[in-house]
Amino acid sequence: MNLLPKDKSIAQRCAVLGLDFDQNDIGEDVKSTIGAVKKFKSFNASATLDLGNSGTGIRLLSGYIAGSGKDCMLVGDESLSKRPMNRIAKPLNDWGAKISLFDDQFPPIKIKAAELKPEYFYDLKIPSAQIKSCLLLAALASKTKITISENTPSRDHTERMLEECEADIKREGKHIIFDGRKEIIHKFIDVPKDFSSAAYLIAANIITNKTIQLDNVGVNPTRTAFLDVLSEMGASIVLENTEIKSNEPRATIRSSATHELNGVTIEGRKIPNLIDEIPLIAILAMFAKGKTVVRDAKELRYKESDRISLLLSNMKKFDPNIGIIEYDDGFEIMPSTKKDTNTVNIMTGGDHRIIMSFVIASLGSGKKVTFDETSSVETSFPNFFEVISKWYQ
């Protein structure tokens, strides 16, 4: 059994750049992006591209298409249609693109043919790899030059992939300087296993005290702050067989609980590199000793759901005795000592990470959970329930 899917962040960048990669073991988000790219390349005139639930895909493609000088409309499913896109539309329009959004915020994204200015400077105030990558891909497609000032480093998969393809890209201090006039070399990209998916099995190892080995997992340092948090909480994390392929590090990960977990405080520069794993940290906090605090994570309110609100409301149902304080940008959790065995129905908001997080909570408590839907897990981790059933139950 393949325990993990391929890294969807890297795979979707391969798809947009037209790079070859092994397309086995990929989730629905990656398939949606591949399909949209194929359709875009087959049309000379305007096309409508359906990105399904892929927030990464729609943002990356928006940049690439805006730079290509073609008309296009990008749409998504009901969930994606509620996710704000003005954060990519505004810098692209300031650069010279012609992009309009529904209600000035949401998909559909209508892109009219336009010519971008030959040079552009953007101050990336929000630490977002999707905004950064959107702009880099626009520069590549339009053969223009961009300088991005990145105050807080975010995922750097796009920069690494462009470097691998011998693009004219460099980092000077906090500035990323990319000249899209140089053609990239199209190479085969060896895509590692998805770290964000591995996080759930790492947590399952810790909470059940098993040691299922996870091989060839991407351990890009802009993605793995979750491992640092787990170590701080008291878990045992071991990386073996570390190597770099296609300019991306990967390793074998072993994880287990050596003793009781402790609460932690997570804020500031730590947040961007573990934003997807914060719901999982909150779940582990329910089984830890002492208070866990998360701040500076307002970005969670703009994911597939308002993850802060949805996470905390479900946690309160899961354990009515838990102590929770909600902030605009995070929360505090004080675990309770009282336990019950009542079945809990989790409201998912169509968010795969909410579902998988509460499956881990179920493993740790023995409490049965039901969900209003589970199909959204297919977007990122298609065989998640099969893996959990075989290895942890």
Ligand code: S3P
The other form holds:
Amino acid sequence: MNLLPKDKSIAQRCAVLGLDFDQNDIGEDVKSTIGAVKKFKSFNASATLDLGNSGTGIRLLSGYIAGSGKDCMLVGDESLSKRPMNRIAKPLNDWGAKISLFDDQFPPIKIKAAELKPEYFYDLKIPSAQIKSCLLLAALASKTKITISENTPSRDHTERMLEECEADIKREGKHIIFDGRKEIIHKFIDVPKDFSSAAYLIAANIITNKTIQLDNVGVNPTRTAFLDVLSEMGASIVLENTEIKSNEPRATIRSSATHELNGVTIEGRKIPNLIDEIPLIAILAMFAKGKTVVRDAKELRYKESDRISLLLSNMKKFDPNIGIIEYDDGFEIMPSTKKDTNTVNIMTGGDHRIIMSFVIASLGSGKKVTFDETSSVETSFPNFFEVISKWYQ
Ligand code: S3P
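Shown: the form predicted on its own; wanted: the form predicted in complex with shikimate-3-phosphate:
In what comes next, the whole complex appears, and the chain from above leads the way.
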């Protein structure tokens, strides 16, 4: 049985690039992006596109639309409407686009038809695959050339997909050089299962001492630093049947607890390669021996919620005896040995990863958790609760 959803990052890139893929087992974010792309393609005059909760969708599509030289407005739900968009609007406007934001920062993103300069260089200071991909897609749609200097590597699904479609793209050291004038070949993309969704089940195995294997999970090295952290913490991780399809590696993952978990320190260049798994690492840290430290992760404050603040406030409620230090760019966790069994109500901030992380915490501790809402899990992992109750309860 494999109820994992398809990779959310790869599927949304397929949607924006107009590439075919099997659209079964996808979450709400991917559906929003598919819907917005369809609407954009069917409108001659300017359209308003609703990206729902999808930060990837709104940022990637904004780049593509700015490059296509059409008028458009992109909106999102309440949470997406609070997320920073100047990080894409500024480089696109410097390149020649005409984009305005609410309060110079937030959606709605209003794009006015404009021509991008034939060549552009961008020094990517924030290690963000969404910004990088937005700019690559703008170059593709505008048939222009871009060089991106990537100081800290982030997930490279867009580069791999363009390469798969025989685009003129190469990496030289820290530079990604892409000439959008060469037409891409439209291929069918075999999208693997989502590693970031699988991460919850990998953690569930470790914490409940089960050994359920997960098949055909995307194991792109720019996504899987979580596995290295688990090994460092003392878990056993085995990858089997590794193969590459559609230029993306995938494998069967077996995970189990060999002995007690240890605390870890995570910082620097590793962070972008496990950014979405940090809430889960914090939960595992509650069950480990010794201190866990996460630094250089300020980007967590700009996700579907301020993940540093929300995670830590809920952890304090979950275990009033835990030691926590909050930093602007991370935290320290000192697990406690005293256990209490009171039910905890988690404030989710409408953030799917906060909800799923505390479900794992509940599995590990036997402590009951309730949530102010759980529907946001649908954005990434629609079968999450079904899988948890079938396999782990
Ligand atoms: C994503 C990139 C990451 C990640 C997000 C998906 C993508 O965001 O947190 O869930 O598909 O490119 P940033 O690139 O903004 O760090």
